[in-house]
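One chain comes next, on its own, written out as structure tokens in the form predicted on its own.
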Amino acid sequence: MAKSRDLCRRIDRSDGFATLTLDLFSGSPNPNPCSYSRSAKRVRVSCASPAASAAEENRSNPFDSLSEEILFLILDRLESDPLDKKSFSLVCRSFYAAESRHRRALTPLRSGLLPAALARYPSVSRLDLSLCPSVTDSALASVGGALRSSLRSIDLSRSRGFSYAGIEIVAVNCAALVEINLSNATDLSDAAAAAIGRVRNLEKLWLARCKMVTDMGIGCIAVGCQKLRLLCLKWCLGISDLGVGLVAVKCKQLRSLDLSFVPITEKCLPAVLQLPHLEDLALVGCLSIDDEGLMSVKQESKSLQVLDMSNCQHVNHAGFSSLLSKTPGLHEISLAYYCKVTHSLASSLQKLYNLQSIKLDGCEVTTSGLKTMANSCRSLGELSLSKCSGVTDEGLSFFVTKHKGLVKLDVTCCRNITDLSLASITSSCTSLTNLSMESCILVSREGFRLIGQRCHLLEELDLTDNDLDDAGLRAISGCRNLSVLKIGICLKISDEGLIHVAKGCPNLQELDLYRSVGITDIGVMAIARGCPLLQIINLSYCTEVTDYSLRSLSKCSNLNTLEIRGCQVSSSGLAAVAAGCRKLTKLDIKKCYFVDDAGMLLLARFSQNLRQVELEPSEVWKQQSQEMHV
């Protein structure tokens, strides 16, 4: 504890905690406006009555002359940092009242805080309770009573403890409600679905993993919520063709429908495809749909733009081709972990003149299939071949020469491609903004240099687990727009290459150096100085990283995610990060054996936005765990 107090004193004396005074309305100049005074607090005792004191305060407070419109404009500029709004509200009573009326979104950490928070913020329209592990019916009753006319969106996707009664109170009282997220509410049944059916203006509803909801419950929703535009029924195992068909008949405004892993067959598809405004349809893992069923569907859907049929194991190219002939307006197709991509399957894409994106992750792709796809598609902007077997230099090179307008390309774990493919990619697709090449083990370090030399518009680049060296990083540093760089498990890079990145990529926001053991404090300090917008950094198992790196990263005020598992850091470095990075929400300090209670206490004091901490279990905890199992 003494060590903790000593660290606190050292932090409080640092320049980063100097108090800035802005005397906006003072008539006399302040000789030292940015000074930090340590004089003791003085208590002024007055014999005047409280009413007289309040009147005197109102007369002498220049901020009261500002209109609410001006105050709201100021608050609009403070949306990015909640601490700024808190400081604003503490200026005076009028600022406090204006901040109360201005806030529209609320994300409490505990449901016990709801009554006070709702009284403080009566105009909230978006209420996110997903961080509250337990939300009772009484808490929802307080929501229904306090936000009757203002509430438009409520998120209960990770909460427990409420029943249909609480949902019903909110549904009845909050007439303006248009969005409800009840994902993962595995205990909710048809009674809760019936309560949701009373929200007549509902437009978006998420019921993922609500496994006890059946056709009867979804029928109540379909009849009562006919303004629905988005409906997610993913993993709703109690729903069948009957319930989906009723939704399709009643909810004619649907734009997005997710039926992933729902036990439906092709019987409900005709009604679904007849929805006049349907744009996004997900049928991931619908194992009861097969070729014969898809070929029996006669209805067309000219409005459908996005189709996801990943992991539909009983559908082959015959059924898929038949469905594509009924959906000529498709823009995006996802067939991840699908059947073999052959010439026949690729030929079915010829009539999709608006197709822009194809995702074939985990499929077996033949060279003939890739060539046919290149000739069949006209204006592709995105191609994902992540973990696809069968991708060769011949097929990939042919494809990119035909589609020079590609902006996103993912060839993660395509282990058969070499420098020939990369040369074709970089020479043909110079407009690439996203390139993922994790674990392309046959591409040499010379090949990776072509990326920086030719693709100057890159914004996201993933070269994890490759033969990348400092010369490659030097070339990549020419990509001035780079915001995401993942170079974990690149054992040949060092501080020299990282210094080039720091100098050339000032817009970098995410950097992954996982297990890149050649990186030391020198490289991390260069990144901290050269990349002021940094938000996410992963230094896990970079064993040469110490407290010097953490002190430099403490200057990155936008940092929200820090992973330093297995690094040689201590409580002193952690304290610097806690004090400087007030937006930190995620922290991984597993296997950081020099971090003790003093560091954790300072973390609790300064990191008010922290949501997730990964810790190494202590010996005491391990012993108690073993005793419990015994």
The other form holds:
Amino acid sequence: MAKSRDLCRRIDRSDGFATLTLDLFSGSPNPNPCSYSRSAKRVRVSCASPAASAAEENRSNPFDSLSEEILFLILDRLESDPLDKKSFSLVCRSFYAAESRHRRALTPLRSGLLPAALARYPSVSRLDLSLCPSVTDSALASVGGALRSSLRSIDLSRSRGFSYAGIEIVAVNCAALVEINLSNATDLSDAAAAAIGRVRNLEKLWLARCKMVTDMGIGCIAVGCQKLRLLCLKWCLGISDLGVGLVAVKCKQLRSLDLSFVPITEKCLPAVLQLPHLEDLALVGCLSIDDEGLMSVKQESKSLQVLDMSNCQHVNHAGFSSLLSKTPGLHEISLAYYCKVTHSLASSLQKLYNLQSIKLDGCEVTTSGLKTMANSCRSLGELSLSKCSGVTDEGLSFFVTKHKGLVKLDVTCCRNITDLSLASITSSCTSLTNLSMESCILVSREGFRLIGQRCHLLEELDLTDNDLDDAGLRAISGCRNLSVLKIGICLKISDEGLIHVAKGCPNLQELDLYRSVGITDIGVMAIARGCPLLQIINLSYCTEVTDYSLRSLSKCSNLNTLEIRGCQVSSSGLAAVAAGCRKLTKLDIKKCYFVDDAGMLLLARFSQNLRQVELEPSEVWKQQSQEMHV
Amino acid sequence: MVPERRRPPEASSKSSSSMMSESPRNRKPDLPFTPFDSTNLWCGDRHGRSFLEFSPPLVTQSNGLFGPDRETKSKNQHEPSPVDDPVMDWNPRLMLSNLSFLEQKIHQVQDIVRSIISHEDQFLDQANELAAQQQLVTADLTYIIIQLISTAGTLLPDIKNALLSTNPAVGRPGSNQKQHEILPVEVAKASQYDSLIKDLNSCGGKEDELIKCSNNSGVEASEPIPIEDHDTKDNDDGMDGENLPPGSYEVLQLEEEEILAPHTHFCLICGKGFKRDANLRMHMRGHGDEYKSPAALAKPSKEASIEPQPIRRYSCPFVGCKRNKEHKKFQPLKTILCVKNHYKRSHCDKSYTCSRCRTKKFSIIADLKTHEKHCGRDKWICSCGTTFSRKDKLFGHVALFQGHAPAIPMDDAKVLVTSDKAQVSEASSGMPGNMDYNFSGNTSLDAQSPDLKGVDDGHGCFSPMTLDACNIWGLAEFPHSAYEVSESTFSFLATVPFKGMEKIKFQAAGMMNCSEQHYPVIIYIRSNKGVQVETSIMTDAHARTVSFEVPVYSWHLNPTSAEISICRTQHERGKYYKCRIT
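Next, report the structure of the form predicted in complex with the partner chain; the form predicted on its own has already been given.
Following is the full complex, with the preceding chain placed first.
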């Protein structure tokens, strides 16, 4: 008993072990029955010798001496990798039972096995059915029957085939339910909404694209679920001001409300802004809201922090300024595809003392607007100017010198910026972690050198379609924290540059080499060796890449996405990947004409986590592995 | 007279009966009166009372319900009641008498309550009587509160001033020549009473009527003649926003006979009457060639308008009406048509009753038709059972009351009921050809005649047929109480929705044993792809088939089978009958 308590304490103290060895029978005076090593991510439970334990048949199963408490503590630390849990449950009956009772989240691949799975896992609280394209009412009935008290969250966002009756059963039986995701249920009508209205404790509800739900249905939800904190009504085209107004009147706890593309006008906005805790409001693409309407709204909202008004084409700076003056606590504004960012709009940001993030994707930005914005805002952490026209060196340089705390900067497709901008960005914003500068074609080697030299904290860098060469890549490899690097369509880079990256960026997790045709096997092998944490790699149309690359990539055990469209790979390479990368979920092998049935068979055998394979000639062919994702 | 329209029928008939006794000069004595319903026959004994006596209608109404107390109560009524003059010049004496009256009133209530206490054991077996007593007390208290507020209201300086300036003739009850109108302030106050009373008077039942009566009592008691401000409808009659200074126009006053005459244009030769002069001119052609000349056929007014005509306005012949030229705040009527409509609406009986709801009455047939377009189509329903004709009104109601929710239409709700028993119809979603909806819970609402059910079951309507058409025999069930057509049977033969047509044509054939000739019917069709289509048609009692078309765009996804339901209003939607698309 004392031993077990000691074990508990030790496991408790260790935050995240790599290997845990439980030596149960190696003699009583062992002072350290529980040892850790960080060499491999496995749990190793060793008996003194199997023969010895078989000989002592009168003794009970040695694993039974481990209490459930200990097993649960171990399981708590196995959350990261599903395969580990599977191995764990295969040790013995008691481990199997412990794992069954311990599991809280379930993501089944097909709903037919749902009753059996629910019988095995009685305490699942989080049921993600997004991988089951078809969920029938009877499957939902079995959920309602099996997880009466434990179910807290259910995700049906990608499933079809159920009706309101199924939802009703879940709603009535599962009293603890707090989260429902019913997005994309385009055929569900108000009856389903009325069923949801019976879940009294519901806190989060996603109804995106439920186009048949009308004000009547949302009214039932508003009256029934008064504890709602998050409500997503994106693309609910049947809902109007009345429904939203009723939600705002009844659900006073709302924190986050997404009304994107809902045909609402300004009439419901006073009620919405009156919500005492509202923090996040999305009004993307609300075309019925216009300047006059916004100016007529007199209600203030102190709590609002995030406002997304992208694509509101009928709102100009007058209406927007009027709204901003009512929401002094904003942290984040998104105005993507807004008409024009000028001086007058930028000056309306002046009163927002807490503003940290501005997204202006696709807007027309003037230099004076950018300068005024730089002067009006206090200290921004994030700025997105992607696809903005009119961004110049002058404006951007002025902006970054005013906002030295910038962490994320997106200047995608700002084709006019040059090394001058990069010089001021790198000198001012030393804490930059994300930099996207896709298609900034005027930036030269000197700019990349500055990035590598000054931005040591950079984690994500997007240089797709830039004038990047090996020397630039070598400079960039100086950012040692880089985890995402996108250097697609950089036609000048070659293996030499990649070798520098492999040496300089050991934490690289995602690498995009799409159509960077100068890459050969040598570069990919170097990456595979130098970046063991690699999860996503895109080698599409790198025509020089062959099976050798795949064999080397098979050493990257974390690889989950592999795109080798149009590469000269064959079945043998694919087999190596299938055997080595057990976590592979997405694979694109279109136009790989040398891959034949042999490769596919091996893939089917080994890659049990595979969810999506893109093949020639079929467009998208979803292969679901046979077994449950355990 | 105008407020009658706002009041429930018993209130209107009550005041009209009193009207009859008090001011017969404005009416033909032989004008037919609205027949009383059996529910308000008890008002009959109140004939011949003056309007002042009419003042505490709450009490009288309670009396009607409650026999034994009538003697004492009616004594109260015959006392001169100074209470009901909140509009009058304020004087301390009046106030004193008001207060003493209230005191008296409170004592009465005390007495009643005391008697309830003393007879408590007797009431045990007479629950109705006890309830009536309670109602009486509530009504009395309500009345007291109204009077208290209105008495206090006279003290407010602005009201008082307004009253003084606009009502020089107050205090002379019975004078028909000088009228005054209710001040807007007063009306506003009345609405405040409304809300106040609603809070106080939670005993349901007669609540609304009580409130309305109390308000009306205040209005009528304060005026010698039950004539009030013109209402919104009178505004429609033509004088909206027109601000002609008095004297700048010529005022014409037609006599009542002229207004009510069916024809206004008469042939000088044969004496035939016409409603329009154009018709008369057409008629005149028959009397000789001299009437066929273009000059004779032309519109006469055009020739006359060469010289500038004085502006002509019209006055209502009903003395005391605001549209009457003697009225202090006379508002003239613009045209003869306005006069006719105003007179009929405001001063005539409402002889046209809506055949569907049987409560709404109109004096102009056009008004009736307008109403009938909307009658019975209150399709927005709250879970508490209240229906609304407008969605925003429903949502206002739901927002106001805790626990009320919008009600989803009936057929869906029924399935919700059944699903509680875990009867899940798995096949209901998108499996073509398999349409086993489980509607087991729907029998409670529909009075279904058994013979037709037999037809429904026995007829091989769902058997696969090789014909292009598949017949369905259906029965549209209507709640019997609403329209008294419980025995009327509808059997519909729906034919042939074809795939791929531009419009899908349904034909419904059957007999309609119904007293009414034409009435709209709503037809719901839904396909197995979940698409619901709603269409409305007029039925004809004589026609044996009715056909209607549904556009294909609302019918997407190529359904393989469909169901049809036929009903009067949306919330009556009952059973769906299946038909197959071939």
